[in-house]
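Only one chain is shown below, in structure tokens, and it's the form predicted alone.
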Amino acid sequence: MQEQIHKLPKVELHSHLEGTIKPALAQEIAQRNDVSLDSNLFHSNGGYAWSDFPSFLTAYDNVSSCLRLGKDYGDITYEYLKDCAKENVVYAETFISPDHAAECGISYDEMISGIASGIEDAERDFGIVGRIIVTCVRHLGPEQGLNVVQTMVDNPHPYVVGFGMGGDENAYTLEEFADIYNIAKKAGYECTVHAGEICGPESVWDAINYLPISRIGHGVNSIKDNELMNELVQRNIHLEICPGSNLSLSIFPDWDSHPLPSIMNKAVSISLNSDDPPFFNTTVGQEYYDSAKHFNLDIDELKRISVMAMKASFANSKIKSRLIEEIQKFQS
């Protein structure tokens, strides 16, 4: 069996560029920019040292103060898609945030050229496919939101195909943020949200009724709400899960408290995804088997998760078409 998940391609559409960065790389770009990382950073394994969630945000700003130029941006970019394509991933979209590269001092244009040659060169190397989802900061304001907006869509890039928002899911209303996924769809983006993580099934009532979104980050507090559930099927949103990130940052306590299996049996469509791979010692192919282990899914349900993954994917119809053929055409 775990060789058999090994070979299933496999989706991932949530994850955070500057959270994929490994200690190592991330010690090699601060050393080669000058730059001094916090010395409780890492724990003595080598890890990032963090407890809880206000620990891990500050571990997460600390890593990404490394990055100075574009160049850094293309290498960690490089590394997390040749990490993803060892695990037969044949499809990646990653969330970047302007705001963090704005704070070491890089534009948004050198982000994503950086960036953008990271995505040839590992597709060109490893054939895997890898696309950019821009974000805005929740807890930075819908002020700072529309100028991250406002500059992707004034500045379109072939592989940024979609808008979306990370950050404290308590600050602001999503009602707030309207205007601005309004512009980013109006300029013909696909928009997610994350929503439903750490808040209950209210903050994904939100996300669904005032945003044009087609996808939400985690949503695994939706669970409580079974109207929401009917919801969810019936809009055809999609969830994008991160079972190992939800136990490392203690939303549930164990794998057999976590909804996967509940979300599932009400037949919504899902993805399994790393969120921050280095921090919560997981990656996508982890995900699969993790999910196979604790949840009973057998290489057929994996295959099916991968299908949906692509399925509510922002590539393109030939890129979606071509890895959804090439996903159902795998023999277990």
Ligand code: ADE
Contents of the next structure:
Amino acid sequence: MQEQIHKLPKVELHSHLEGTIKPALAQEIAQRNDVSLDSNLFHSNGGYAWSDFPSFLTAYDNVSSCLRLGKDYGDITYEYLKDCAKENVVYAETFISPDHAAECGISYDEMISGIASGIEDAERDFGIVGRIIVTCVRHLGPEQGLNVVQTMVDNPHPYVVGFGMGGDENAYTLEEFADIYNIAKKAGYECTVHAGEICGPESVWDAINYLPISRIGHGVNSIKDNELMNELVQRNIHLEICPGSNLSLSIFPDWDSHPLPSIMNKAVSISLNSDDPPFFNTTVGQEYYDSAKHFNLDIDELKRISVMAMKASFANSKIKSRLIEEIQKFQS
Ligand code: ADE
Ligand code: ZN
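To test you: the structure above is the form predicted alone. What is the structure of the form predicted together with ligand ADE?
Full assembly next; the chain just shown is listed first.
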């Protein structure tokens, strides 16, 4: 079964590019840019040090602070996609944060062209298709979000396929971001938003009632509201589920308490994702292995998850149908 899972074509829809930087790469990039990273960032075990959601967000900001150039973005994109390709990920969408780039003095154009080079190099070397979802940071507020969406819409790039938002779910209300999301949607970008991770089902209701979204980042707390689960099915809203991240951040105490099997039983469309791999000691491949083991999923169910993910991706129809066919052709 391990071998079969390894070979299965996989799809990642939910990772944060700045959160994919491994400690060694962060140190290498910091060194060449003459940046000193916060000494509290690293744990004695070699990983990143954080203890709860707020300190995770701070550690994430600290890691991002090593970046200075478009090339740095190119390198982190290439390394992330290379790791994905090793696990037979055929398509990966990654969230990028222009606010984090701006903090480092990197312009939107420089960030995007660096990432685009990383995507092209990775596709040439490994065959993996990478795409970009531009995100704003919720706790920086709607005014900053408006800057981000306007910059995205004014500077279109073929690899930028969607708009989203991460950050602290407790900050502001989703209603306050409605105009921002409508700008993205009107300009032709598909949308997703983090909700139902830290907060309860009401945050997912707000997401589907106020924002033009077709996917929710996490959304796992939707399970507490049966009516909401039915609504997600009816509206064909996809949940980007990140079990390892949820356990690391203590959203659920253990695998037995994680609602993924119940969510699948309700016929909600889902994918398996890494979120911020080195922070949560995971990868998308690891999420497939762990889900098979703890949720008793067989290879056909994992294959169905890859298909659901590809269908919910923001790729154009040509890439979508080619990769869905590739996944469906996989013989276990
Ligand atoms: N930014 C990076 N990872 C995140 C997460 N899991 N939730 C919210 N914002 C994030
Ligand atoms: Zn996330």
